[in-house]
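In structure tokens, the next block holds one chain alone, the form predicted on its own.
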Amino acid sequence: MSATVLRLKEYKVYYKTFTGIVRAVDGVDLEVRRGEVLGIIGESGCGKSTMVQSLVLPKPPMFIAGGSAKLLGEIDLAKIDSNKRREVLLKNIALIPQYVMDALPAIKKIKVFIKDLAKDKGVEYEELVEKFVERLKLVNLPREVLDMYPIQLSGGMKQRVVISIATLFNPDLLIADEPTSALDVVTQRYVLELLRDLVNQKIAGSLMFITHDIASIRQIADRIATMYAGKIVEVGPLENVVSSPLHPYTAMLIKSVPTVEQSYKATRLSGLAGSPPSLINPPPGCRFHPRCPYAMDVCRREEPPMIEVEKGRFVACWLYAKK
């Protein structure tokens, strides 16, 4: 069994708009290893949600513009047709969507949704119901949820129902796109622990956790990848990246978030000046250079290569590439 569940190589996802082509994901190289939680962080609009949604169900005006996305070393999600994509969904790859409140059809009871899913996947309804009930127990929900409409569920309950559905077939890769953004703090903590347990118990082979919240990612991830303006700019083990970030953007993200160690009087939070660039006409060279306090002439002219600074730590920055 391959140690790599997903490998993206020069992966590109664009949008067709009236004003031009939006290069939302523009040449990403990244891998997700079996048994790990890979956290993807970055500001809103950096392309992280587009990247993972394109793996599951790319819809116009989104289109895959190039590169490859190899699942289990053989299924190229960038090139498969709609029939093959339906086959791998839930069984090999599953998504917990960003807007979980709208993920379930409001006019259908949960059991009707499960019935439709059983028909789509060619499995017996009774068999899938029993498996779903097992998943409900795992997330501390009663069997009675089957006879409820989504509108009868709280936000946290909906989130747990969606997680139960997404893991029904023990996917090789589970993707959680901003899964805690609409939840209260207590429920957020519960969902984070639950997602981590799903990987530990091998219910999900690996997890991609998408967020802009550094605090959440510190609780769940094994490795972190930082994304900026459609590019991956840093990848490394959680503790290394958080304690000594290499890329200036990663460092500024971390400094902008309060931690329990900080005293308000002793340490002022520092914001990130400026705004992300247009992805229709991104700046030449390093896309972060207009906001970077360390920008050099080469940063404005040439895109930095992704280099391995030390084992397992990668960064795309001329501060390191020049060395």
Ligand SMILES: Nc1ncnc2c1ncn2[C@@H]1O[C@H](COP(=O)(O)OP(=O)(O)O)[C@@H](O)[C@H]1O
The other form holds:
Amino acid sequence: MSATVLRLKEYKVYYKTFTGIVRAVDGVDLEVRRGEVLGIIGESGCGKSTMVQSLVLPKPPMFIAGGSAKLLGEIDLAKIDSNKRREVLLKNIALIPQYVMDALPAIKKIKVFIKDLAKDKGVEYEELVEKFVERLKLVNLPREVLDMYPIQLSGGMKQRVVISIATLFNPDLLIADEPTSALDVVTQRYVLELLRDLVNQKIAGSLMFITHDIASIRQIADRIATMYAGKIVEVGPLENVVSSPLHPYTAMLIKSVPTVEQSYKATRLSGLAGSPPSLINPPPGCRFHPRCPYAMDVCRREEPPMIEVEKGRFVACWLYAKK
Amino acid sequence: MDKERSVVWLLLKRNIGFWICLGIVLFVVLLAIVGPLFAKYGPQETVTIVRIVNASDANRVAEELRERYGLAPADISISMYSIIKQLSNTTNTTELNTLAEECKSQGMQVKIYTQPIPRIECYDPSKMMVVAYIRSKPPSLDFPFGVDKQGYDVFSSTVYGLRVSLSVGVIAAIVATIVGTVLGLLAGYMGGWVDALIDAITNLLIAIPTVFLMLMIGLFYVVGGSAVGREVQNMVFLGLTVGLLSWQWVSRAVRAQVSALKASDFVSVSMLSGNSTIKIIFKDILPNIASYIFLVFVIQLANALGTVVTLEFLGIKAAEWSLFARINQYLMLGEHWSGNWWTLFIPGAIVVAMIASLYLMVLSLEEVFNPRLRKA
Amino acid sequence: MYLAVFVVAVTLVWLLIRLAPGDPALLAISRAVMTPGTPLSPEQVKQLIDTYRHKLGLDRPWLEQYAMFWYNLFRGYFGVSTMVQEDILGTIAVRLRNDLILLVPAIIVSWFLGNWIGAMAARYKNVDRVLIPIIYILTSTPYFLMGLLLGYALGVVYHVFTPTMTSTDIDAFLASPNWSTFTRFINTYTLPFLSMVLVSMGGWASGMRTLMIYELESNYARYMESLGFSNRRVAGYAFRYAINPQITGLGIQLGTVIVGGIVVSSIFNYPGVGILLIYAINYRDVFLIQAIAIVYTAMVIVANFVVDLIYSLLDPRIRLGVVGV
Ligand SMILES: Nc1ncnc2c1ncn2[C@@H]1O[C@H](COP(=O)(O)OP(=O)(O)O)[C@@H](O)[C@H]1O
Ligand code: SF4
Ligand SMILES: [Mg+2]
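Please move on to the form predicted in complex with this ligand, as the form predicted on its own is already shown.
To see the whole picture, the full complex is given below, headed by that same chain.
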């Protein structure tokens, strides 16, 4: 088994709109390793959801504009057709979407949904349902959920049902897109622990955890990647990045967080000065330069390369690159 | 906002279907407005050709007319050229005298009777009158839409009829849109018992088949007697009737929009900053739902047109020459299968094209305004 | 609720007649007066009117008249018609049966076909391009035009079907259903049936198309796709969602469909209420119109009740009493 579950190279995902092309993900290099939790953090609108949605469902107006996304070193998610993609979905790669609250079809019992899933995946219903009940037990839900409609479930329960479904086939890569943002504080913590556990127990090969909330990423991630305006600007081990961020944007994100005692709800990134740039006409050079306190001439002209500052710590900023 | 506007415009420019539909709608409206200027006959006038010719030429002219219009012998009559006039009262005979002078100047022979009722008969033995009755003719250069069984020019009937039916439809749509918008605004903005009351009335109108009410009202008020001479009055009345019985969906839709807006941030801000209700409605809410109300109006117009022509078919008409009023007469006589296709299907096609174009226009506009329906 | 709607609707109909300019009694006998050959003196007319007024109870106070009206309604007495000499209700009942024979299959067939076509249009873009104009032209065609067009094309020009029906066509088939009565019945039944189906099918299809497009864009559809469900299954779920408003629509559209039925049946001389109503309108037979309006209103309200019932059985959100999801 390869150590790398997913490797994105020069990965680009754009939206075709009538006002122009939205370059929501614009040349991302990233690696997810087996057994790790990779946290991705960035302001809302920087392209996090686009990046992961495109792996499972690149549906117009979204389209993959270039690069590659190799799953398990062989399947290029940027190139395969929809039938092939359907085969890897859930079995190798599973998404817990941002919109969990209305993800489950309200008019069908959970049981029926699972039954239809079994049919479409070509597996036995009895087997799948037993597996599902097992997963439910894991997330602390009773078997009775099978006979319920999604509308009878609370937000936290829905989240856990969706997690159960996502792990039915022990995916190599589990992606959770802001799984906690719609939940109350207690449930948030529980879900974070649960997700971590799934990776520890090897039910999920690896986890890509997306959030705009640095506090929750600290509880769960092994490594952390910072995303800004469609680009990854810093990658490194969690502790190092949090204690000594390299990129000015990461530093800003971490500073904007209130102390742990304060409510999680208050951790919106509104404390950041300025707003993210247009993704139709992004600023030239470093995309962060209009907001960056250290911006230099070169930042306005040329895009900083991604360099490895120390082992495993990458940053794209002229402060660290030699020109 | 400006950006959004330019997107909408860009999208609309590309939507060929929309422009075709708009073209059809404008064409039909134009037909109703200026069409009568090109109509050779009045709305109640049959196509009759009268020629006064020298007696020796009469047969030749008759033959010419017969060939020109392909008439049956029975459709042509040749008679002596005469003017006969009879007075209704016995006192004033000056009118007869002027007529007599006129006839004499044309070299006619004049006979005046004073008993029992004053009467004048002018003859011209050298002249004959050839009358051709043109009926049931398919479209041709002379009659672009043909001539119907009773001898009406279908083009003329269509443009005059369209004028009536379209006016009723427009009045109905305006009434329905205004009433629905006002009630929807009130219900959505005021909430509470106002909302409950309006909601109850709305539900009632949705639950009962309002067409029967339209039928009854139309029946009693509009066609209590002959419609002749009361067309404008009838048009307004029928329009009001249809409009006042079809605002229910407008009100419901506007209500939903308004309550959504009321909950939105900028209206709350406006309320908190102490703006008056009237100001909030006119400054903050109405401008935001204006384009929506326009769409609603277009749908109402399409619906109203359908209702109006159906009412005409059933016998509830604003004028004797309403677009489909004559179909009703044929039906009453059981002669609707022996008619000519152009009589029905040319005006029919125009109305259907109009209604369908209105619906399709709304469809494309919705696609443009609503990002969820936009297909890349 | 439904009862309240019925009471209000019937009261409205009753009020309309009272408030109308022109005396119902006068209207009721106007035909008798106009009949040629029996010139009546003004005194005779006056006397006749008074007799009518008394017979109809129009000389009593309004409240009493209103009470009388309801009392009569319960007895099934609908007043005096100049056209239908016998019992109005009985006449309407027979014709109503015939109408149901036309309407019920037409509604069912057009509903299913329309929803299917609309769903197809929403799913396949190429199909959509062709279907949109067809769907919208069908739904824009007034029923009477569709009836006349079909009747003219298939009945008069090409003699595929017979465009006029007699009540014996139906009665014979109902009395002894065999092949020959059946073919005779179908021969005349097809045209009105087809006219009804085509027009209302357009309405259902256009509604379904829009609903389905919305559903296919919704989050659960997106979620199912990202789980690797087949397109067919996703469309199936979307259809299941989209069908709910269409079921409610069934009740709402019923009034329009009934008027369509009246119009179409009058064109093809189908022995339903249609032609009766048109004559009643053109001869101003007030009480007959009132009776028809009341009977049909009752029918629509009952149908709405049934539709609501079905709807609440089908939608777990309502059945479970969950609101606002
Ligand atoms: N359907 C869409 N069409 C056009 N642009 C979109 C669409 N969805 C998202 N975007 C744009 O792509 C960018 C990234 O969005 P998203 O991936 O949702 O960000 P995040 O998940 O980080 O909040 C945003 O600027 C957003 O405006
Ligand atoms: S490259 Fe320049 S502008 Fe960009 S983050 Fe570094 S210092 Fe700031
Ligand atoms: Mg997101």
